[in-house]
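Single chain ahead, by itself, as structure tokens, in the form predicted alone.
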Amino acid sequence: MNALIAIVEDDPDQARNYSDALELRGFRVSSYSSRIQAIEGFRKDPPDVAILDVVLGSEFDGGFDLFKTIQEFIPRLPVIFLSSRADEIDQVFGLRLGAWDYQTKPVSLTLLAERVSVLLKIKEARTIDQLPSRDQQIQHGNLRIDTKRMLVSWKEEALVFTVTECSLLTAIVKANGGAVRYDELAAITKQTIVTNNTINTHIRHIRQKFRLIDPHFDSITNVYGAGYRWTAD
């Protein structure tokens, strides 16, 4: 059965859009208005990721109480919050609460579904019971990484990464001190056009996830002019 995606927006055009947006991509979805509403509905039927709008009419946190009442019953639901609420400290609350995904709006429909089909990946690949061999985990010092699962954790505590994020940080730390450039960075993302600016914002939101977790994070350096080399932590 194809996935059910659930869309919590209290503007119906955008949800329309972001509804026919994944429809095309074979999903299938329910959309709710209101926190309260979204509440019953994912308790009727629990869908394979949300979606969560941050205002929800005049409750200006309502997709963040929203995701707080869904953890308890739905604990390892995949959440992207999606919002006008640009300002980091909402991005970084977002991310801390537990949310895998934090997007501002006006988003990209292509890039919407596309995000949710990598979060689907990684919830099926975290699904998995299966161990994996040593060769597709990294471990070193206080990180570890699952290559195939596309599973990070620093300090036994897990990361949240999308599948560009973790080939970026498995790049980085195989070269053991050395320095990746960017033209290879840029390769690894598979992405058409991609700056050293693109590479720089990947790895800001990568050190992001770490310091929510360790302030104190400096493991990635920039080698001025070069690329990003792993320091021992």
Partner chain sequence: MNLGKQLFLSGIGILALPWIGYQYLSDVGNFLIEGQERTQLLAAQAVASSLQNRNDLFEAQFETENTTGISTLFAYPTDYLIKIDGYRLDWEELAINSTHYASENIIRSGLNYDPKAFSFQMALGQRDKYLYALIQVTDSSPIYRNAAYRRLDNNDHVQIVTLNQQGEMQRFILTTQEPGPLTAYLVGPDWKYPVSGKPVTEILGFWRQSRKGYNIEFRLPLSLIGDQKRFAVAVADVVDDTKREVQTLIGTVPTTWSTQLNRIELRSPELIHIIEGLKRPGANILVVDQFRRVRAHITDNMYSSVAARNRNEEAIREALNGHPATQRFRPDDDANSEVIMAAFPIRSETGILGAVIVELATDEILSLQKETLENSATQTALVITAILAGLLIFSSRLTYRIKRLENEISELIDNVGRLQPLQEISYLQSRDEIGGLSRTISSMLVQLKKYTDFLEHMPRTLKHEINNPLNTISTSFQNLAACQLTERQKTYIESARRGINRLHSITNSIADAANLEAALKNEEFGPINLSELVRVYVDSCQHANPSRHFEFICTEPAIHIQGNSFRIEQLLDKLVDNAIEYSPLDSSTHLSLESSGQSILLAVANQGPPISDRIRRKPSEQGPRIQHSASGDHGIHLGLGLFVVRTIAEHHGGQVNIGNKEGHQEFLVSVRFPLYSR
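Having displayed the form predicted alone, please output the structure of the form predicted in complex with its partner chain.
One chain, no partners, no other molecules: that is all that follows.
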């Protein structure tokens, strides 16, 4: 059976556009326009992936609140926040709650569908408790990336990265010391309009996460005007 994607969006036009696009790509879609409605629906028919808007009607943080509730009964549900609230503080907040990704509007429906597919794959990979095969694993000094499960560890310590962050890190590491350009990195984020600023913000978050467990982490280097590269320890 095809995967069930839940869409929680208070604007009926956008909700219909999302569901049309996803259904066209073979997913099953259930749409909810409010937090209460969504909780009910999720209990009745748990989805495989959820796409949540943050502002739901009059509830300014409705999406975030909904996410907290869902986690209580579907703990490992991949969730993408899809919001017009593009401020860094909102993104950081959403991701810290445990969302797998945070996309800002306007969104590319093609890229959204791709992202959903990726999440489903990761979810599946993480569900099957199986050692990753050699080609699914990148070992680079102290860094180990499980590309299938999107899991990262540094010095044998696990790091929690979003799908986007993990994809960016994987791309930089895979370049084998070469610089990965901003436009290449922008494509990986699977968003419509990506500025250098957006990339830099992601890189900053990645660095911060490394430095939480290793204050001397300095392996991601900025190639000014070009992009980023991974330097060996």
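Note that the coordinates shown come from a computational prediction; the quantities given were computed from them, not determined experimentally. Throughout, rigid core stands for the largest set of C-alpha atoms superposing within 1.5 Å between the two forms. Numbering follows the first chain given and starts at 1.
Superposed on the core, the two forms differ at Phe161: its CA moves 2 Å or more between these two forms. Here Ala179 counts as shifted, since its C-alpha moves by at least 2 Å between these two forms after the core is aligned. If you fit the rigid core between these two forms, you'll see the Cα of Ser117 move by less than 2 angstroms.
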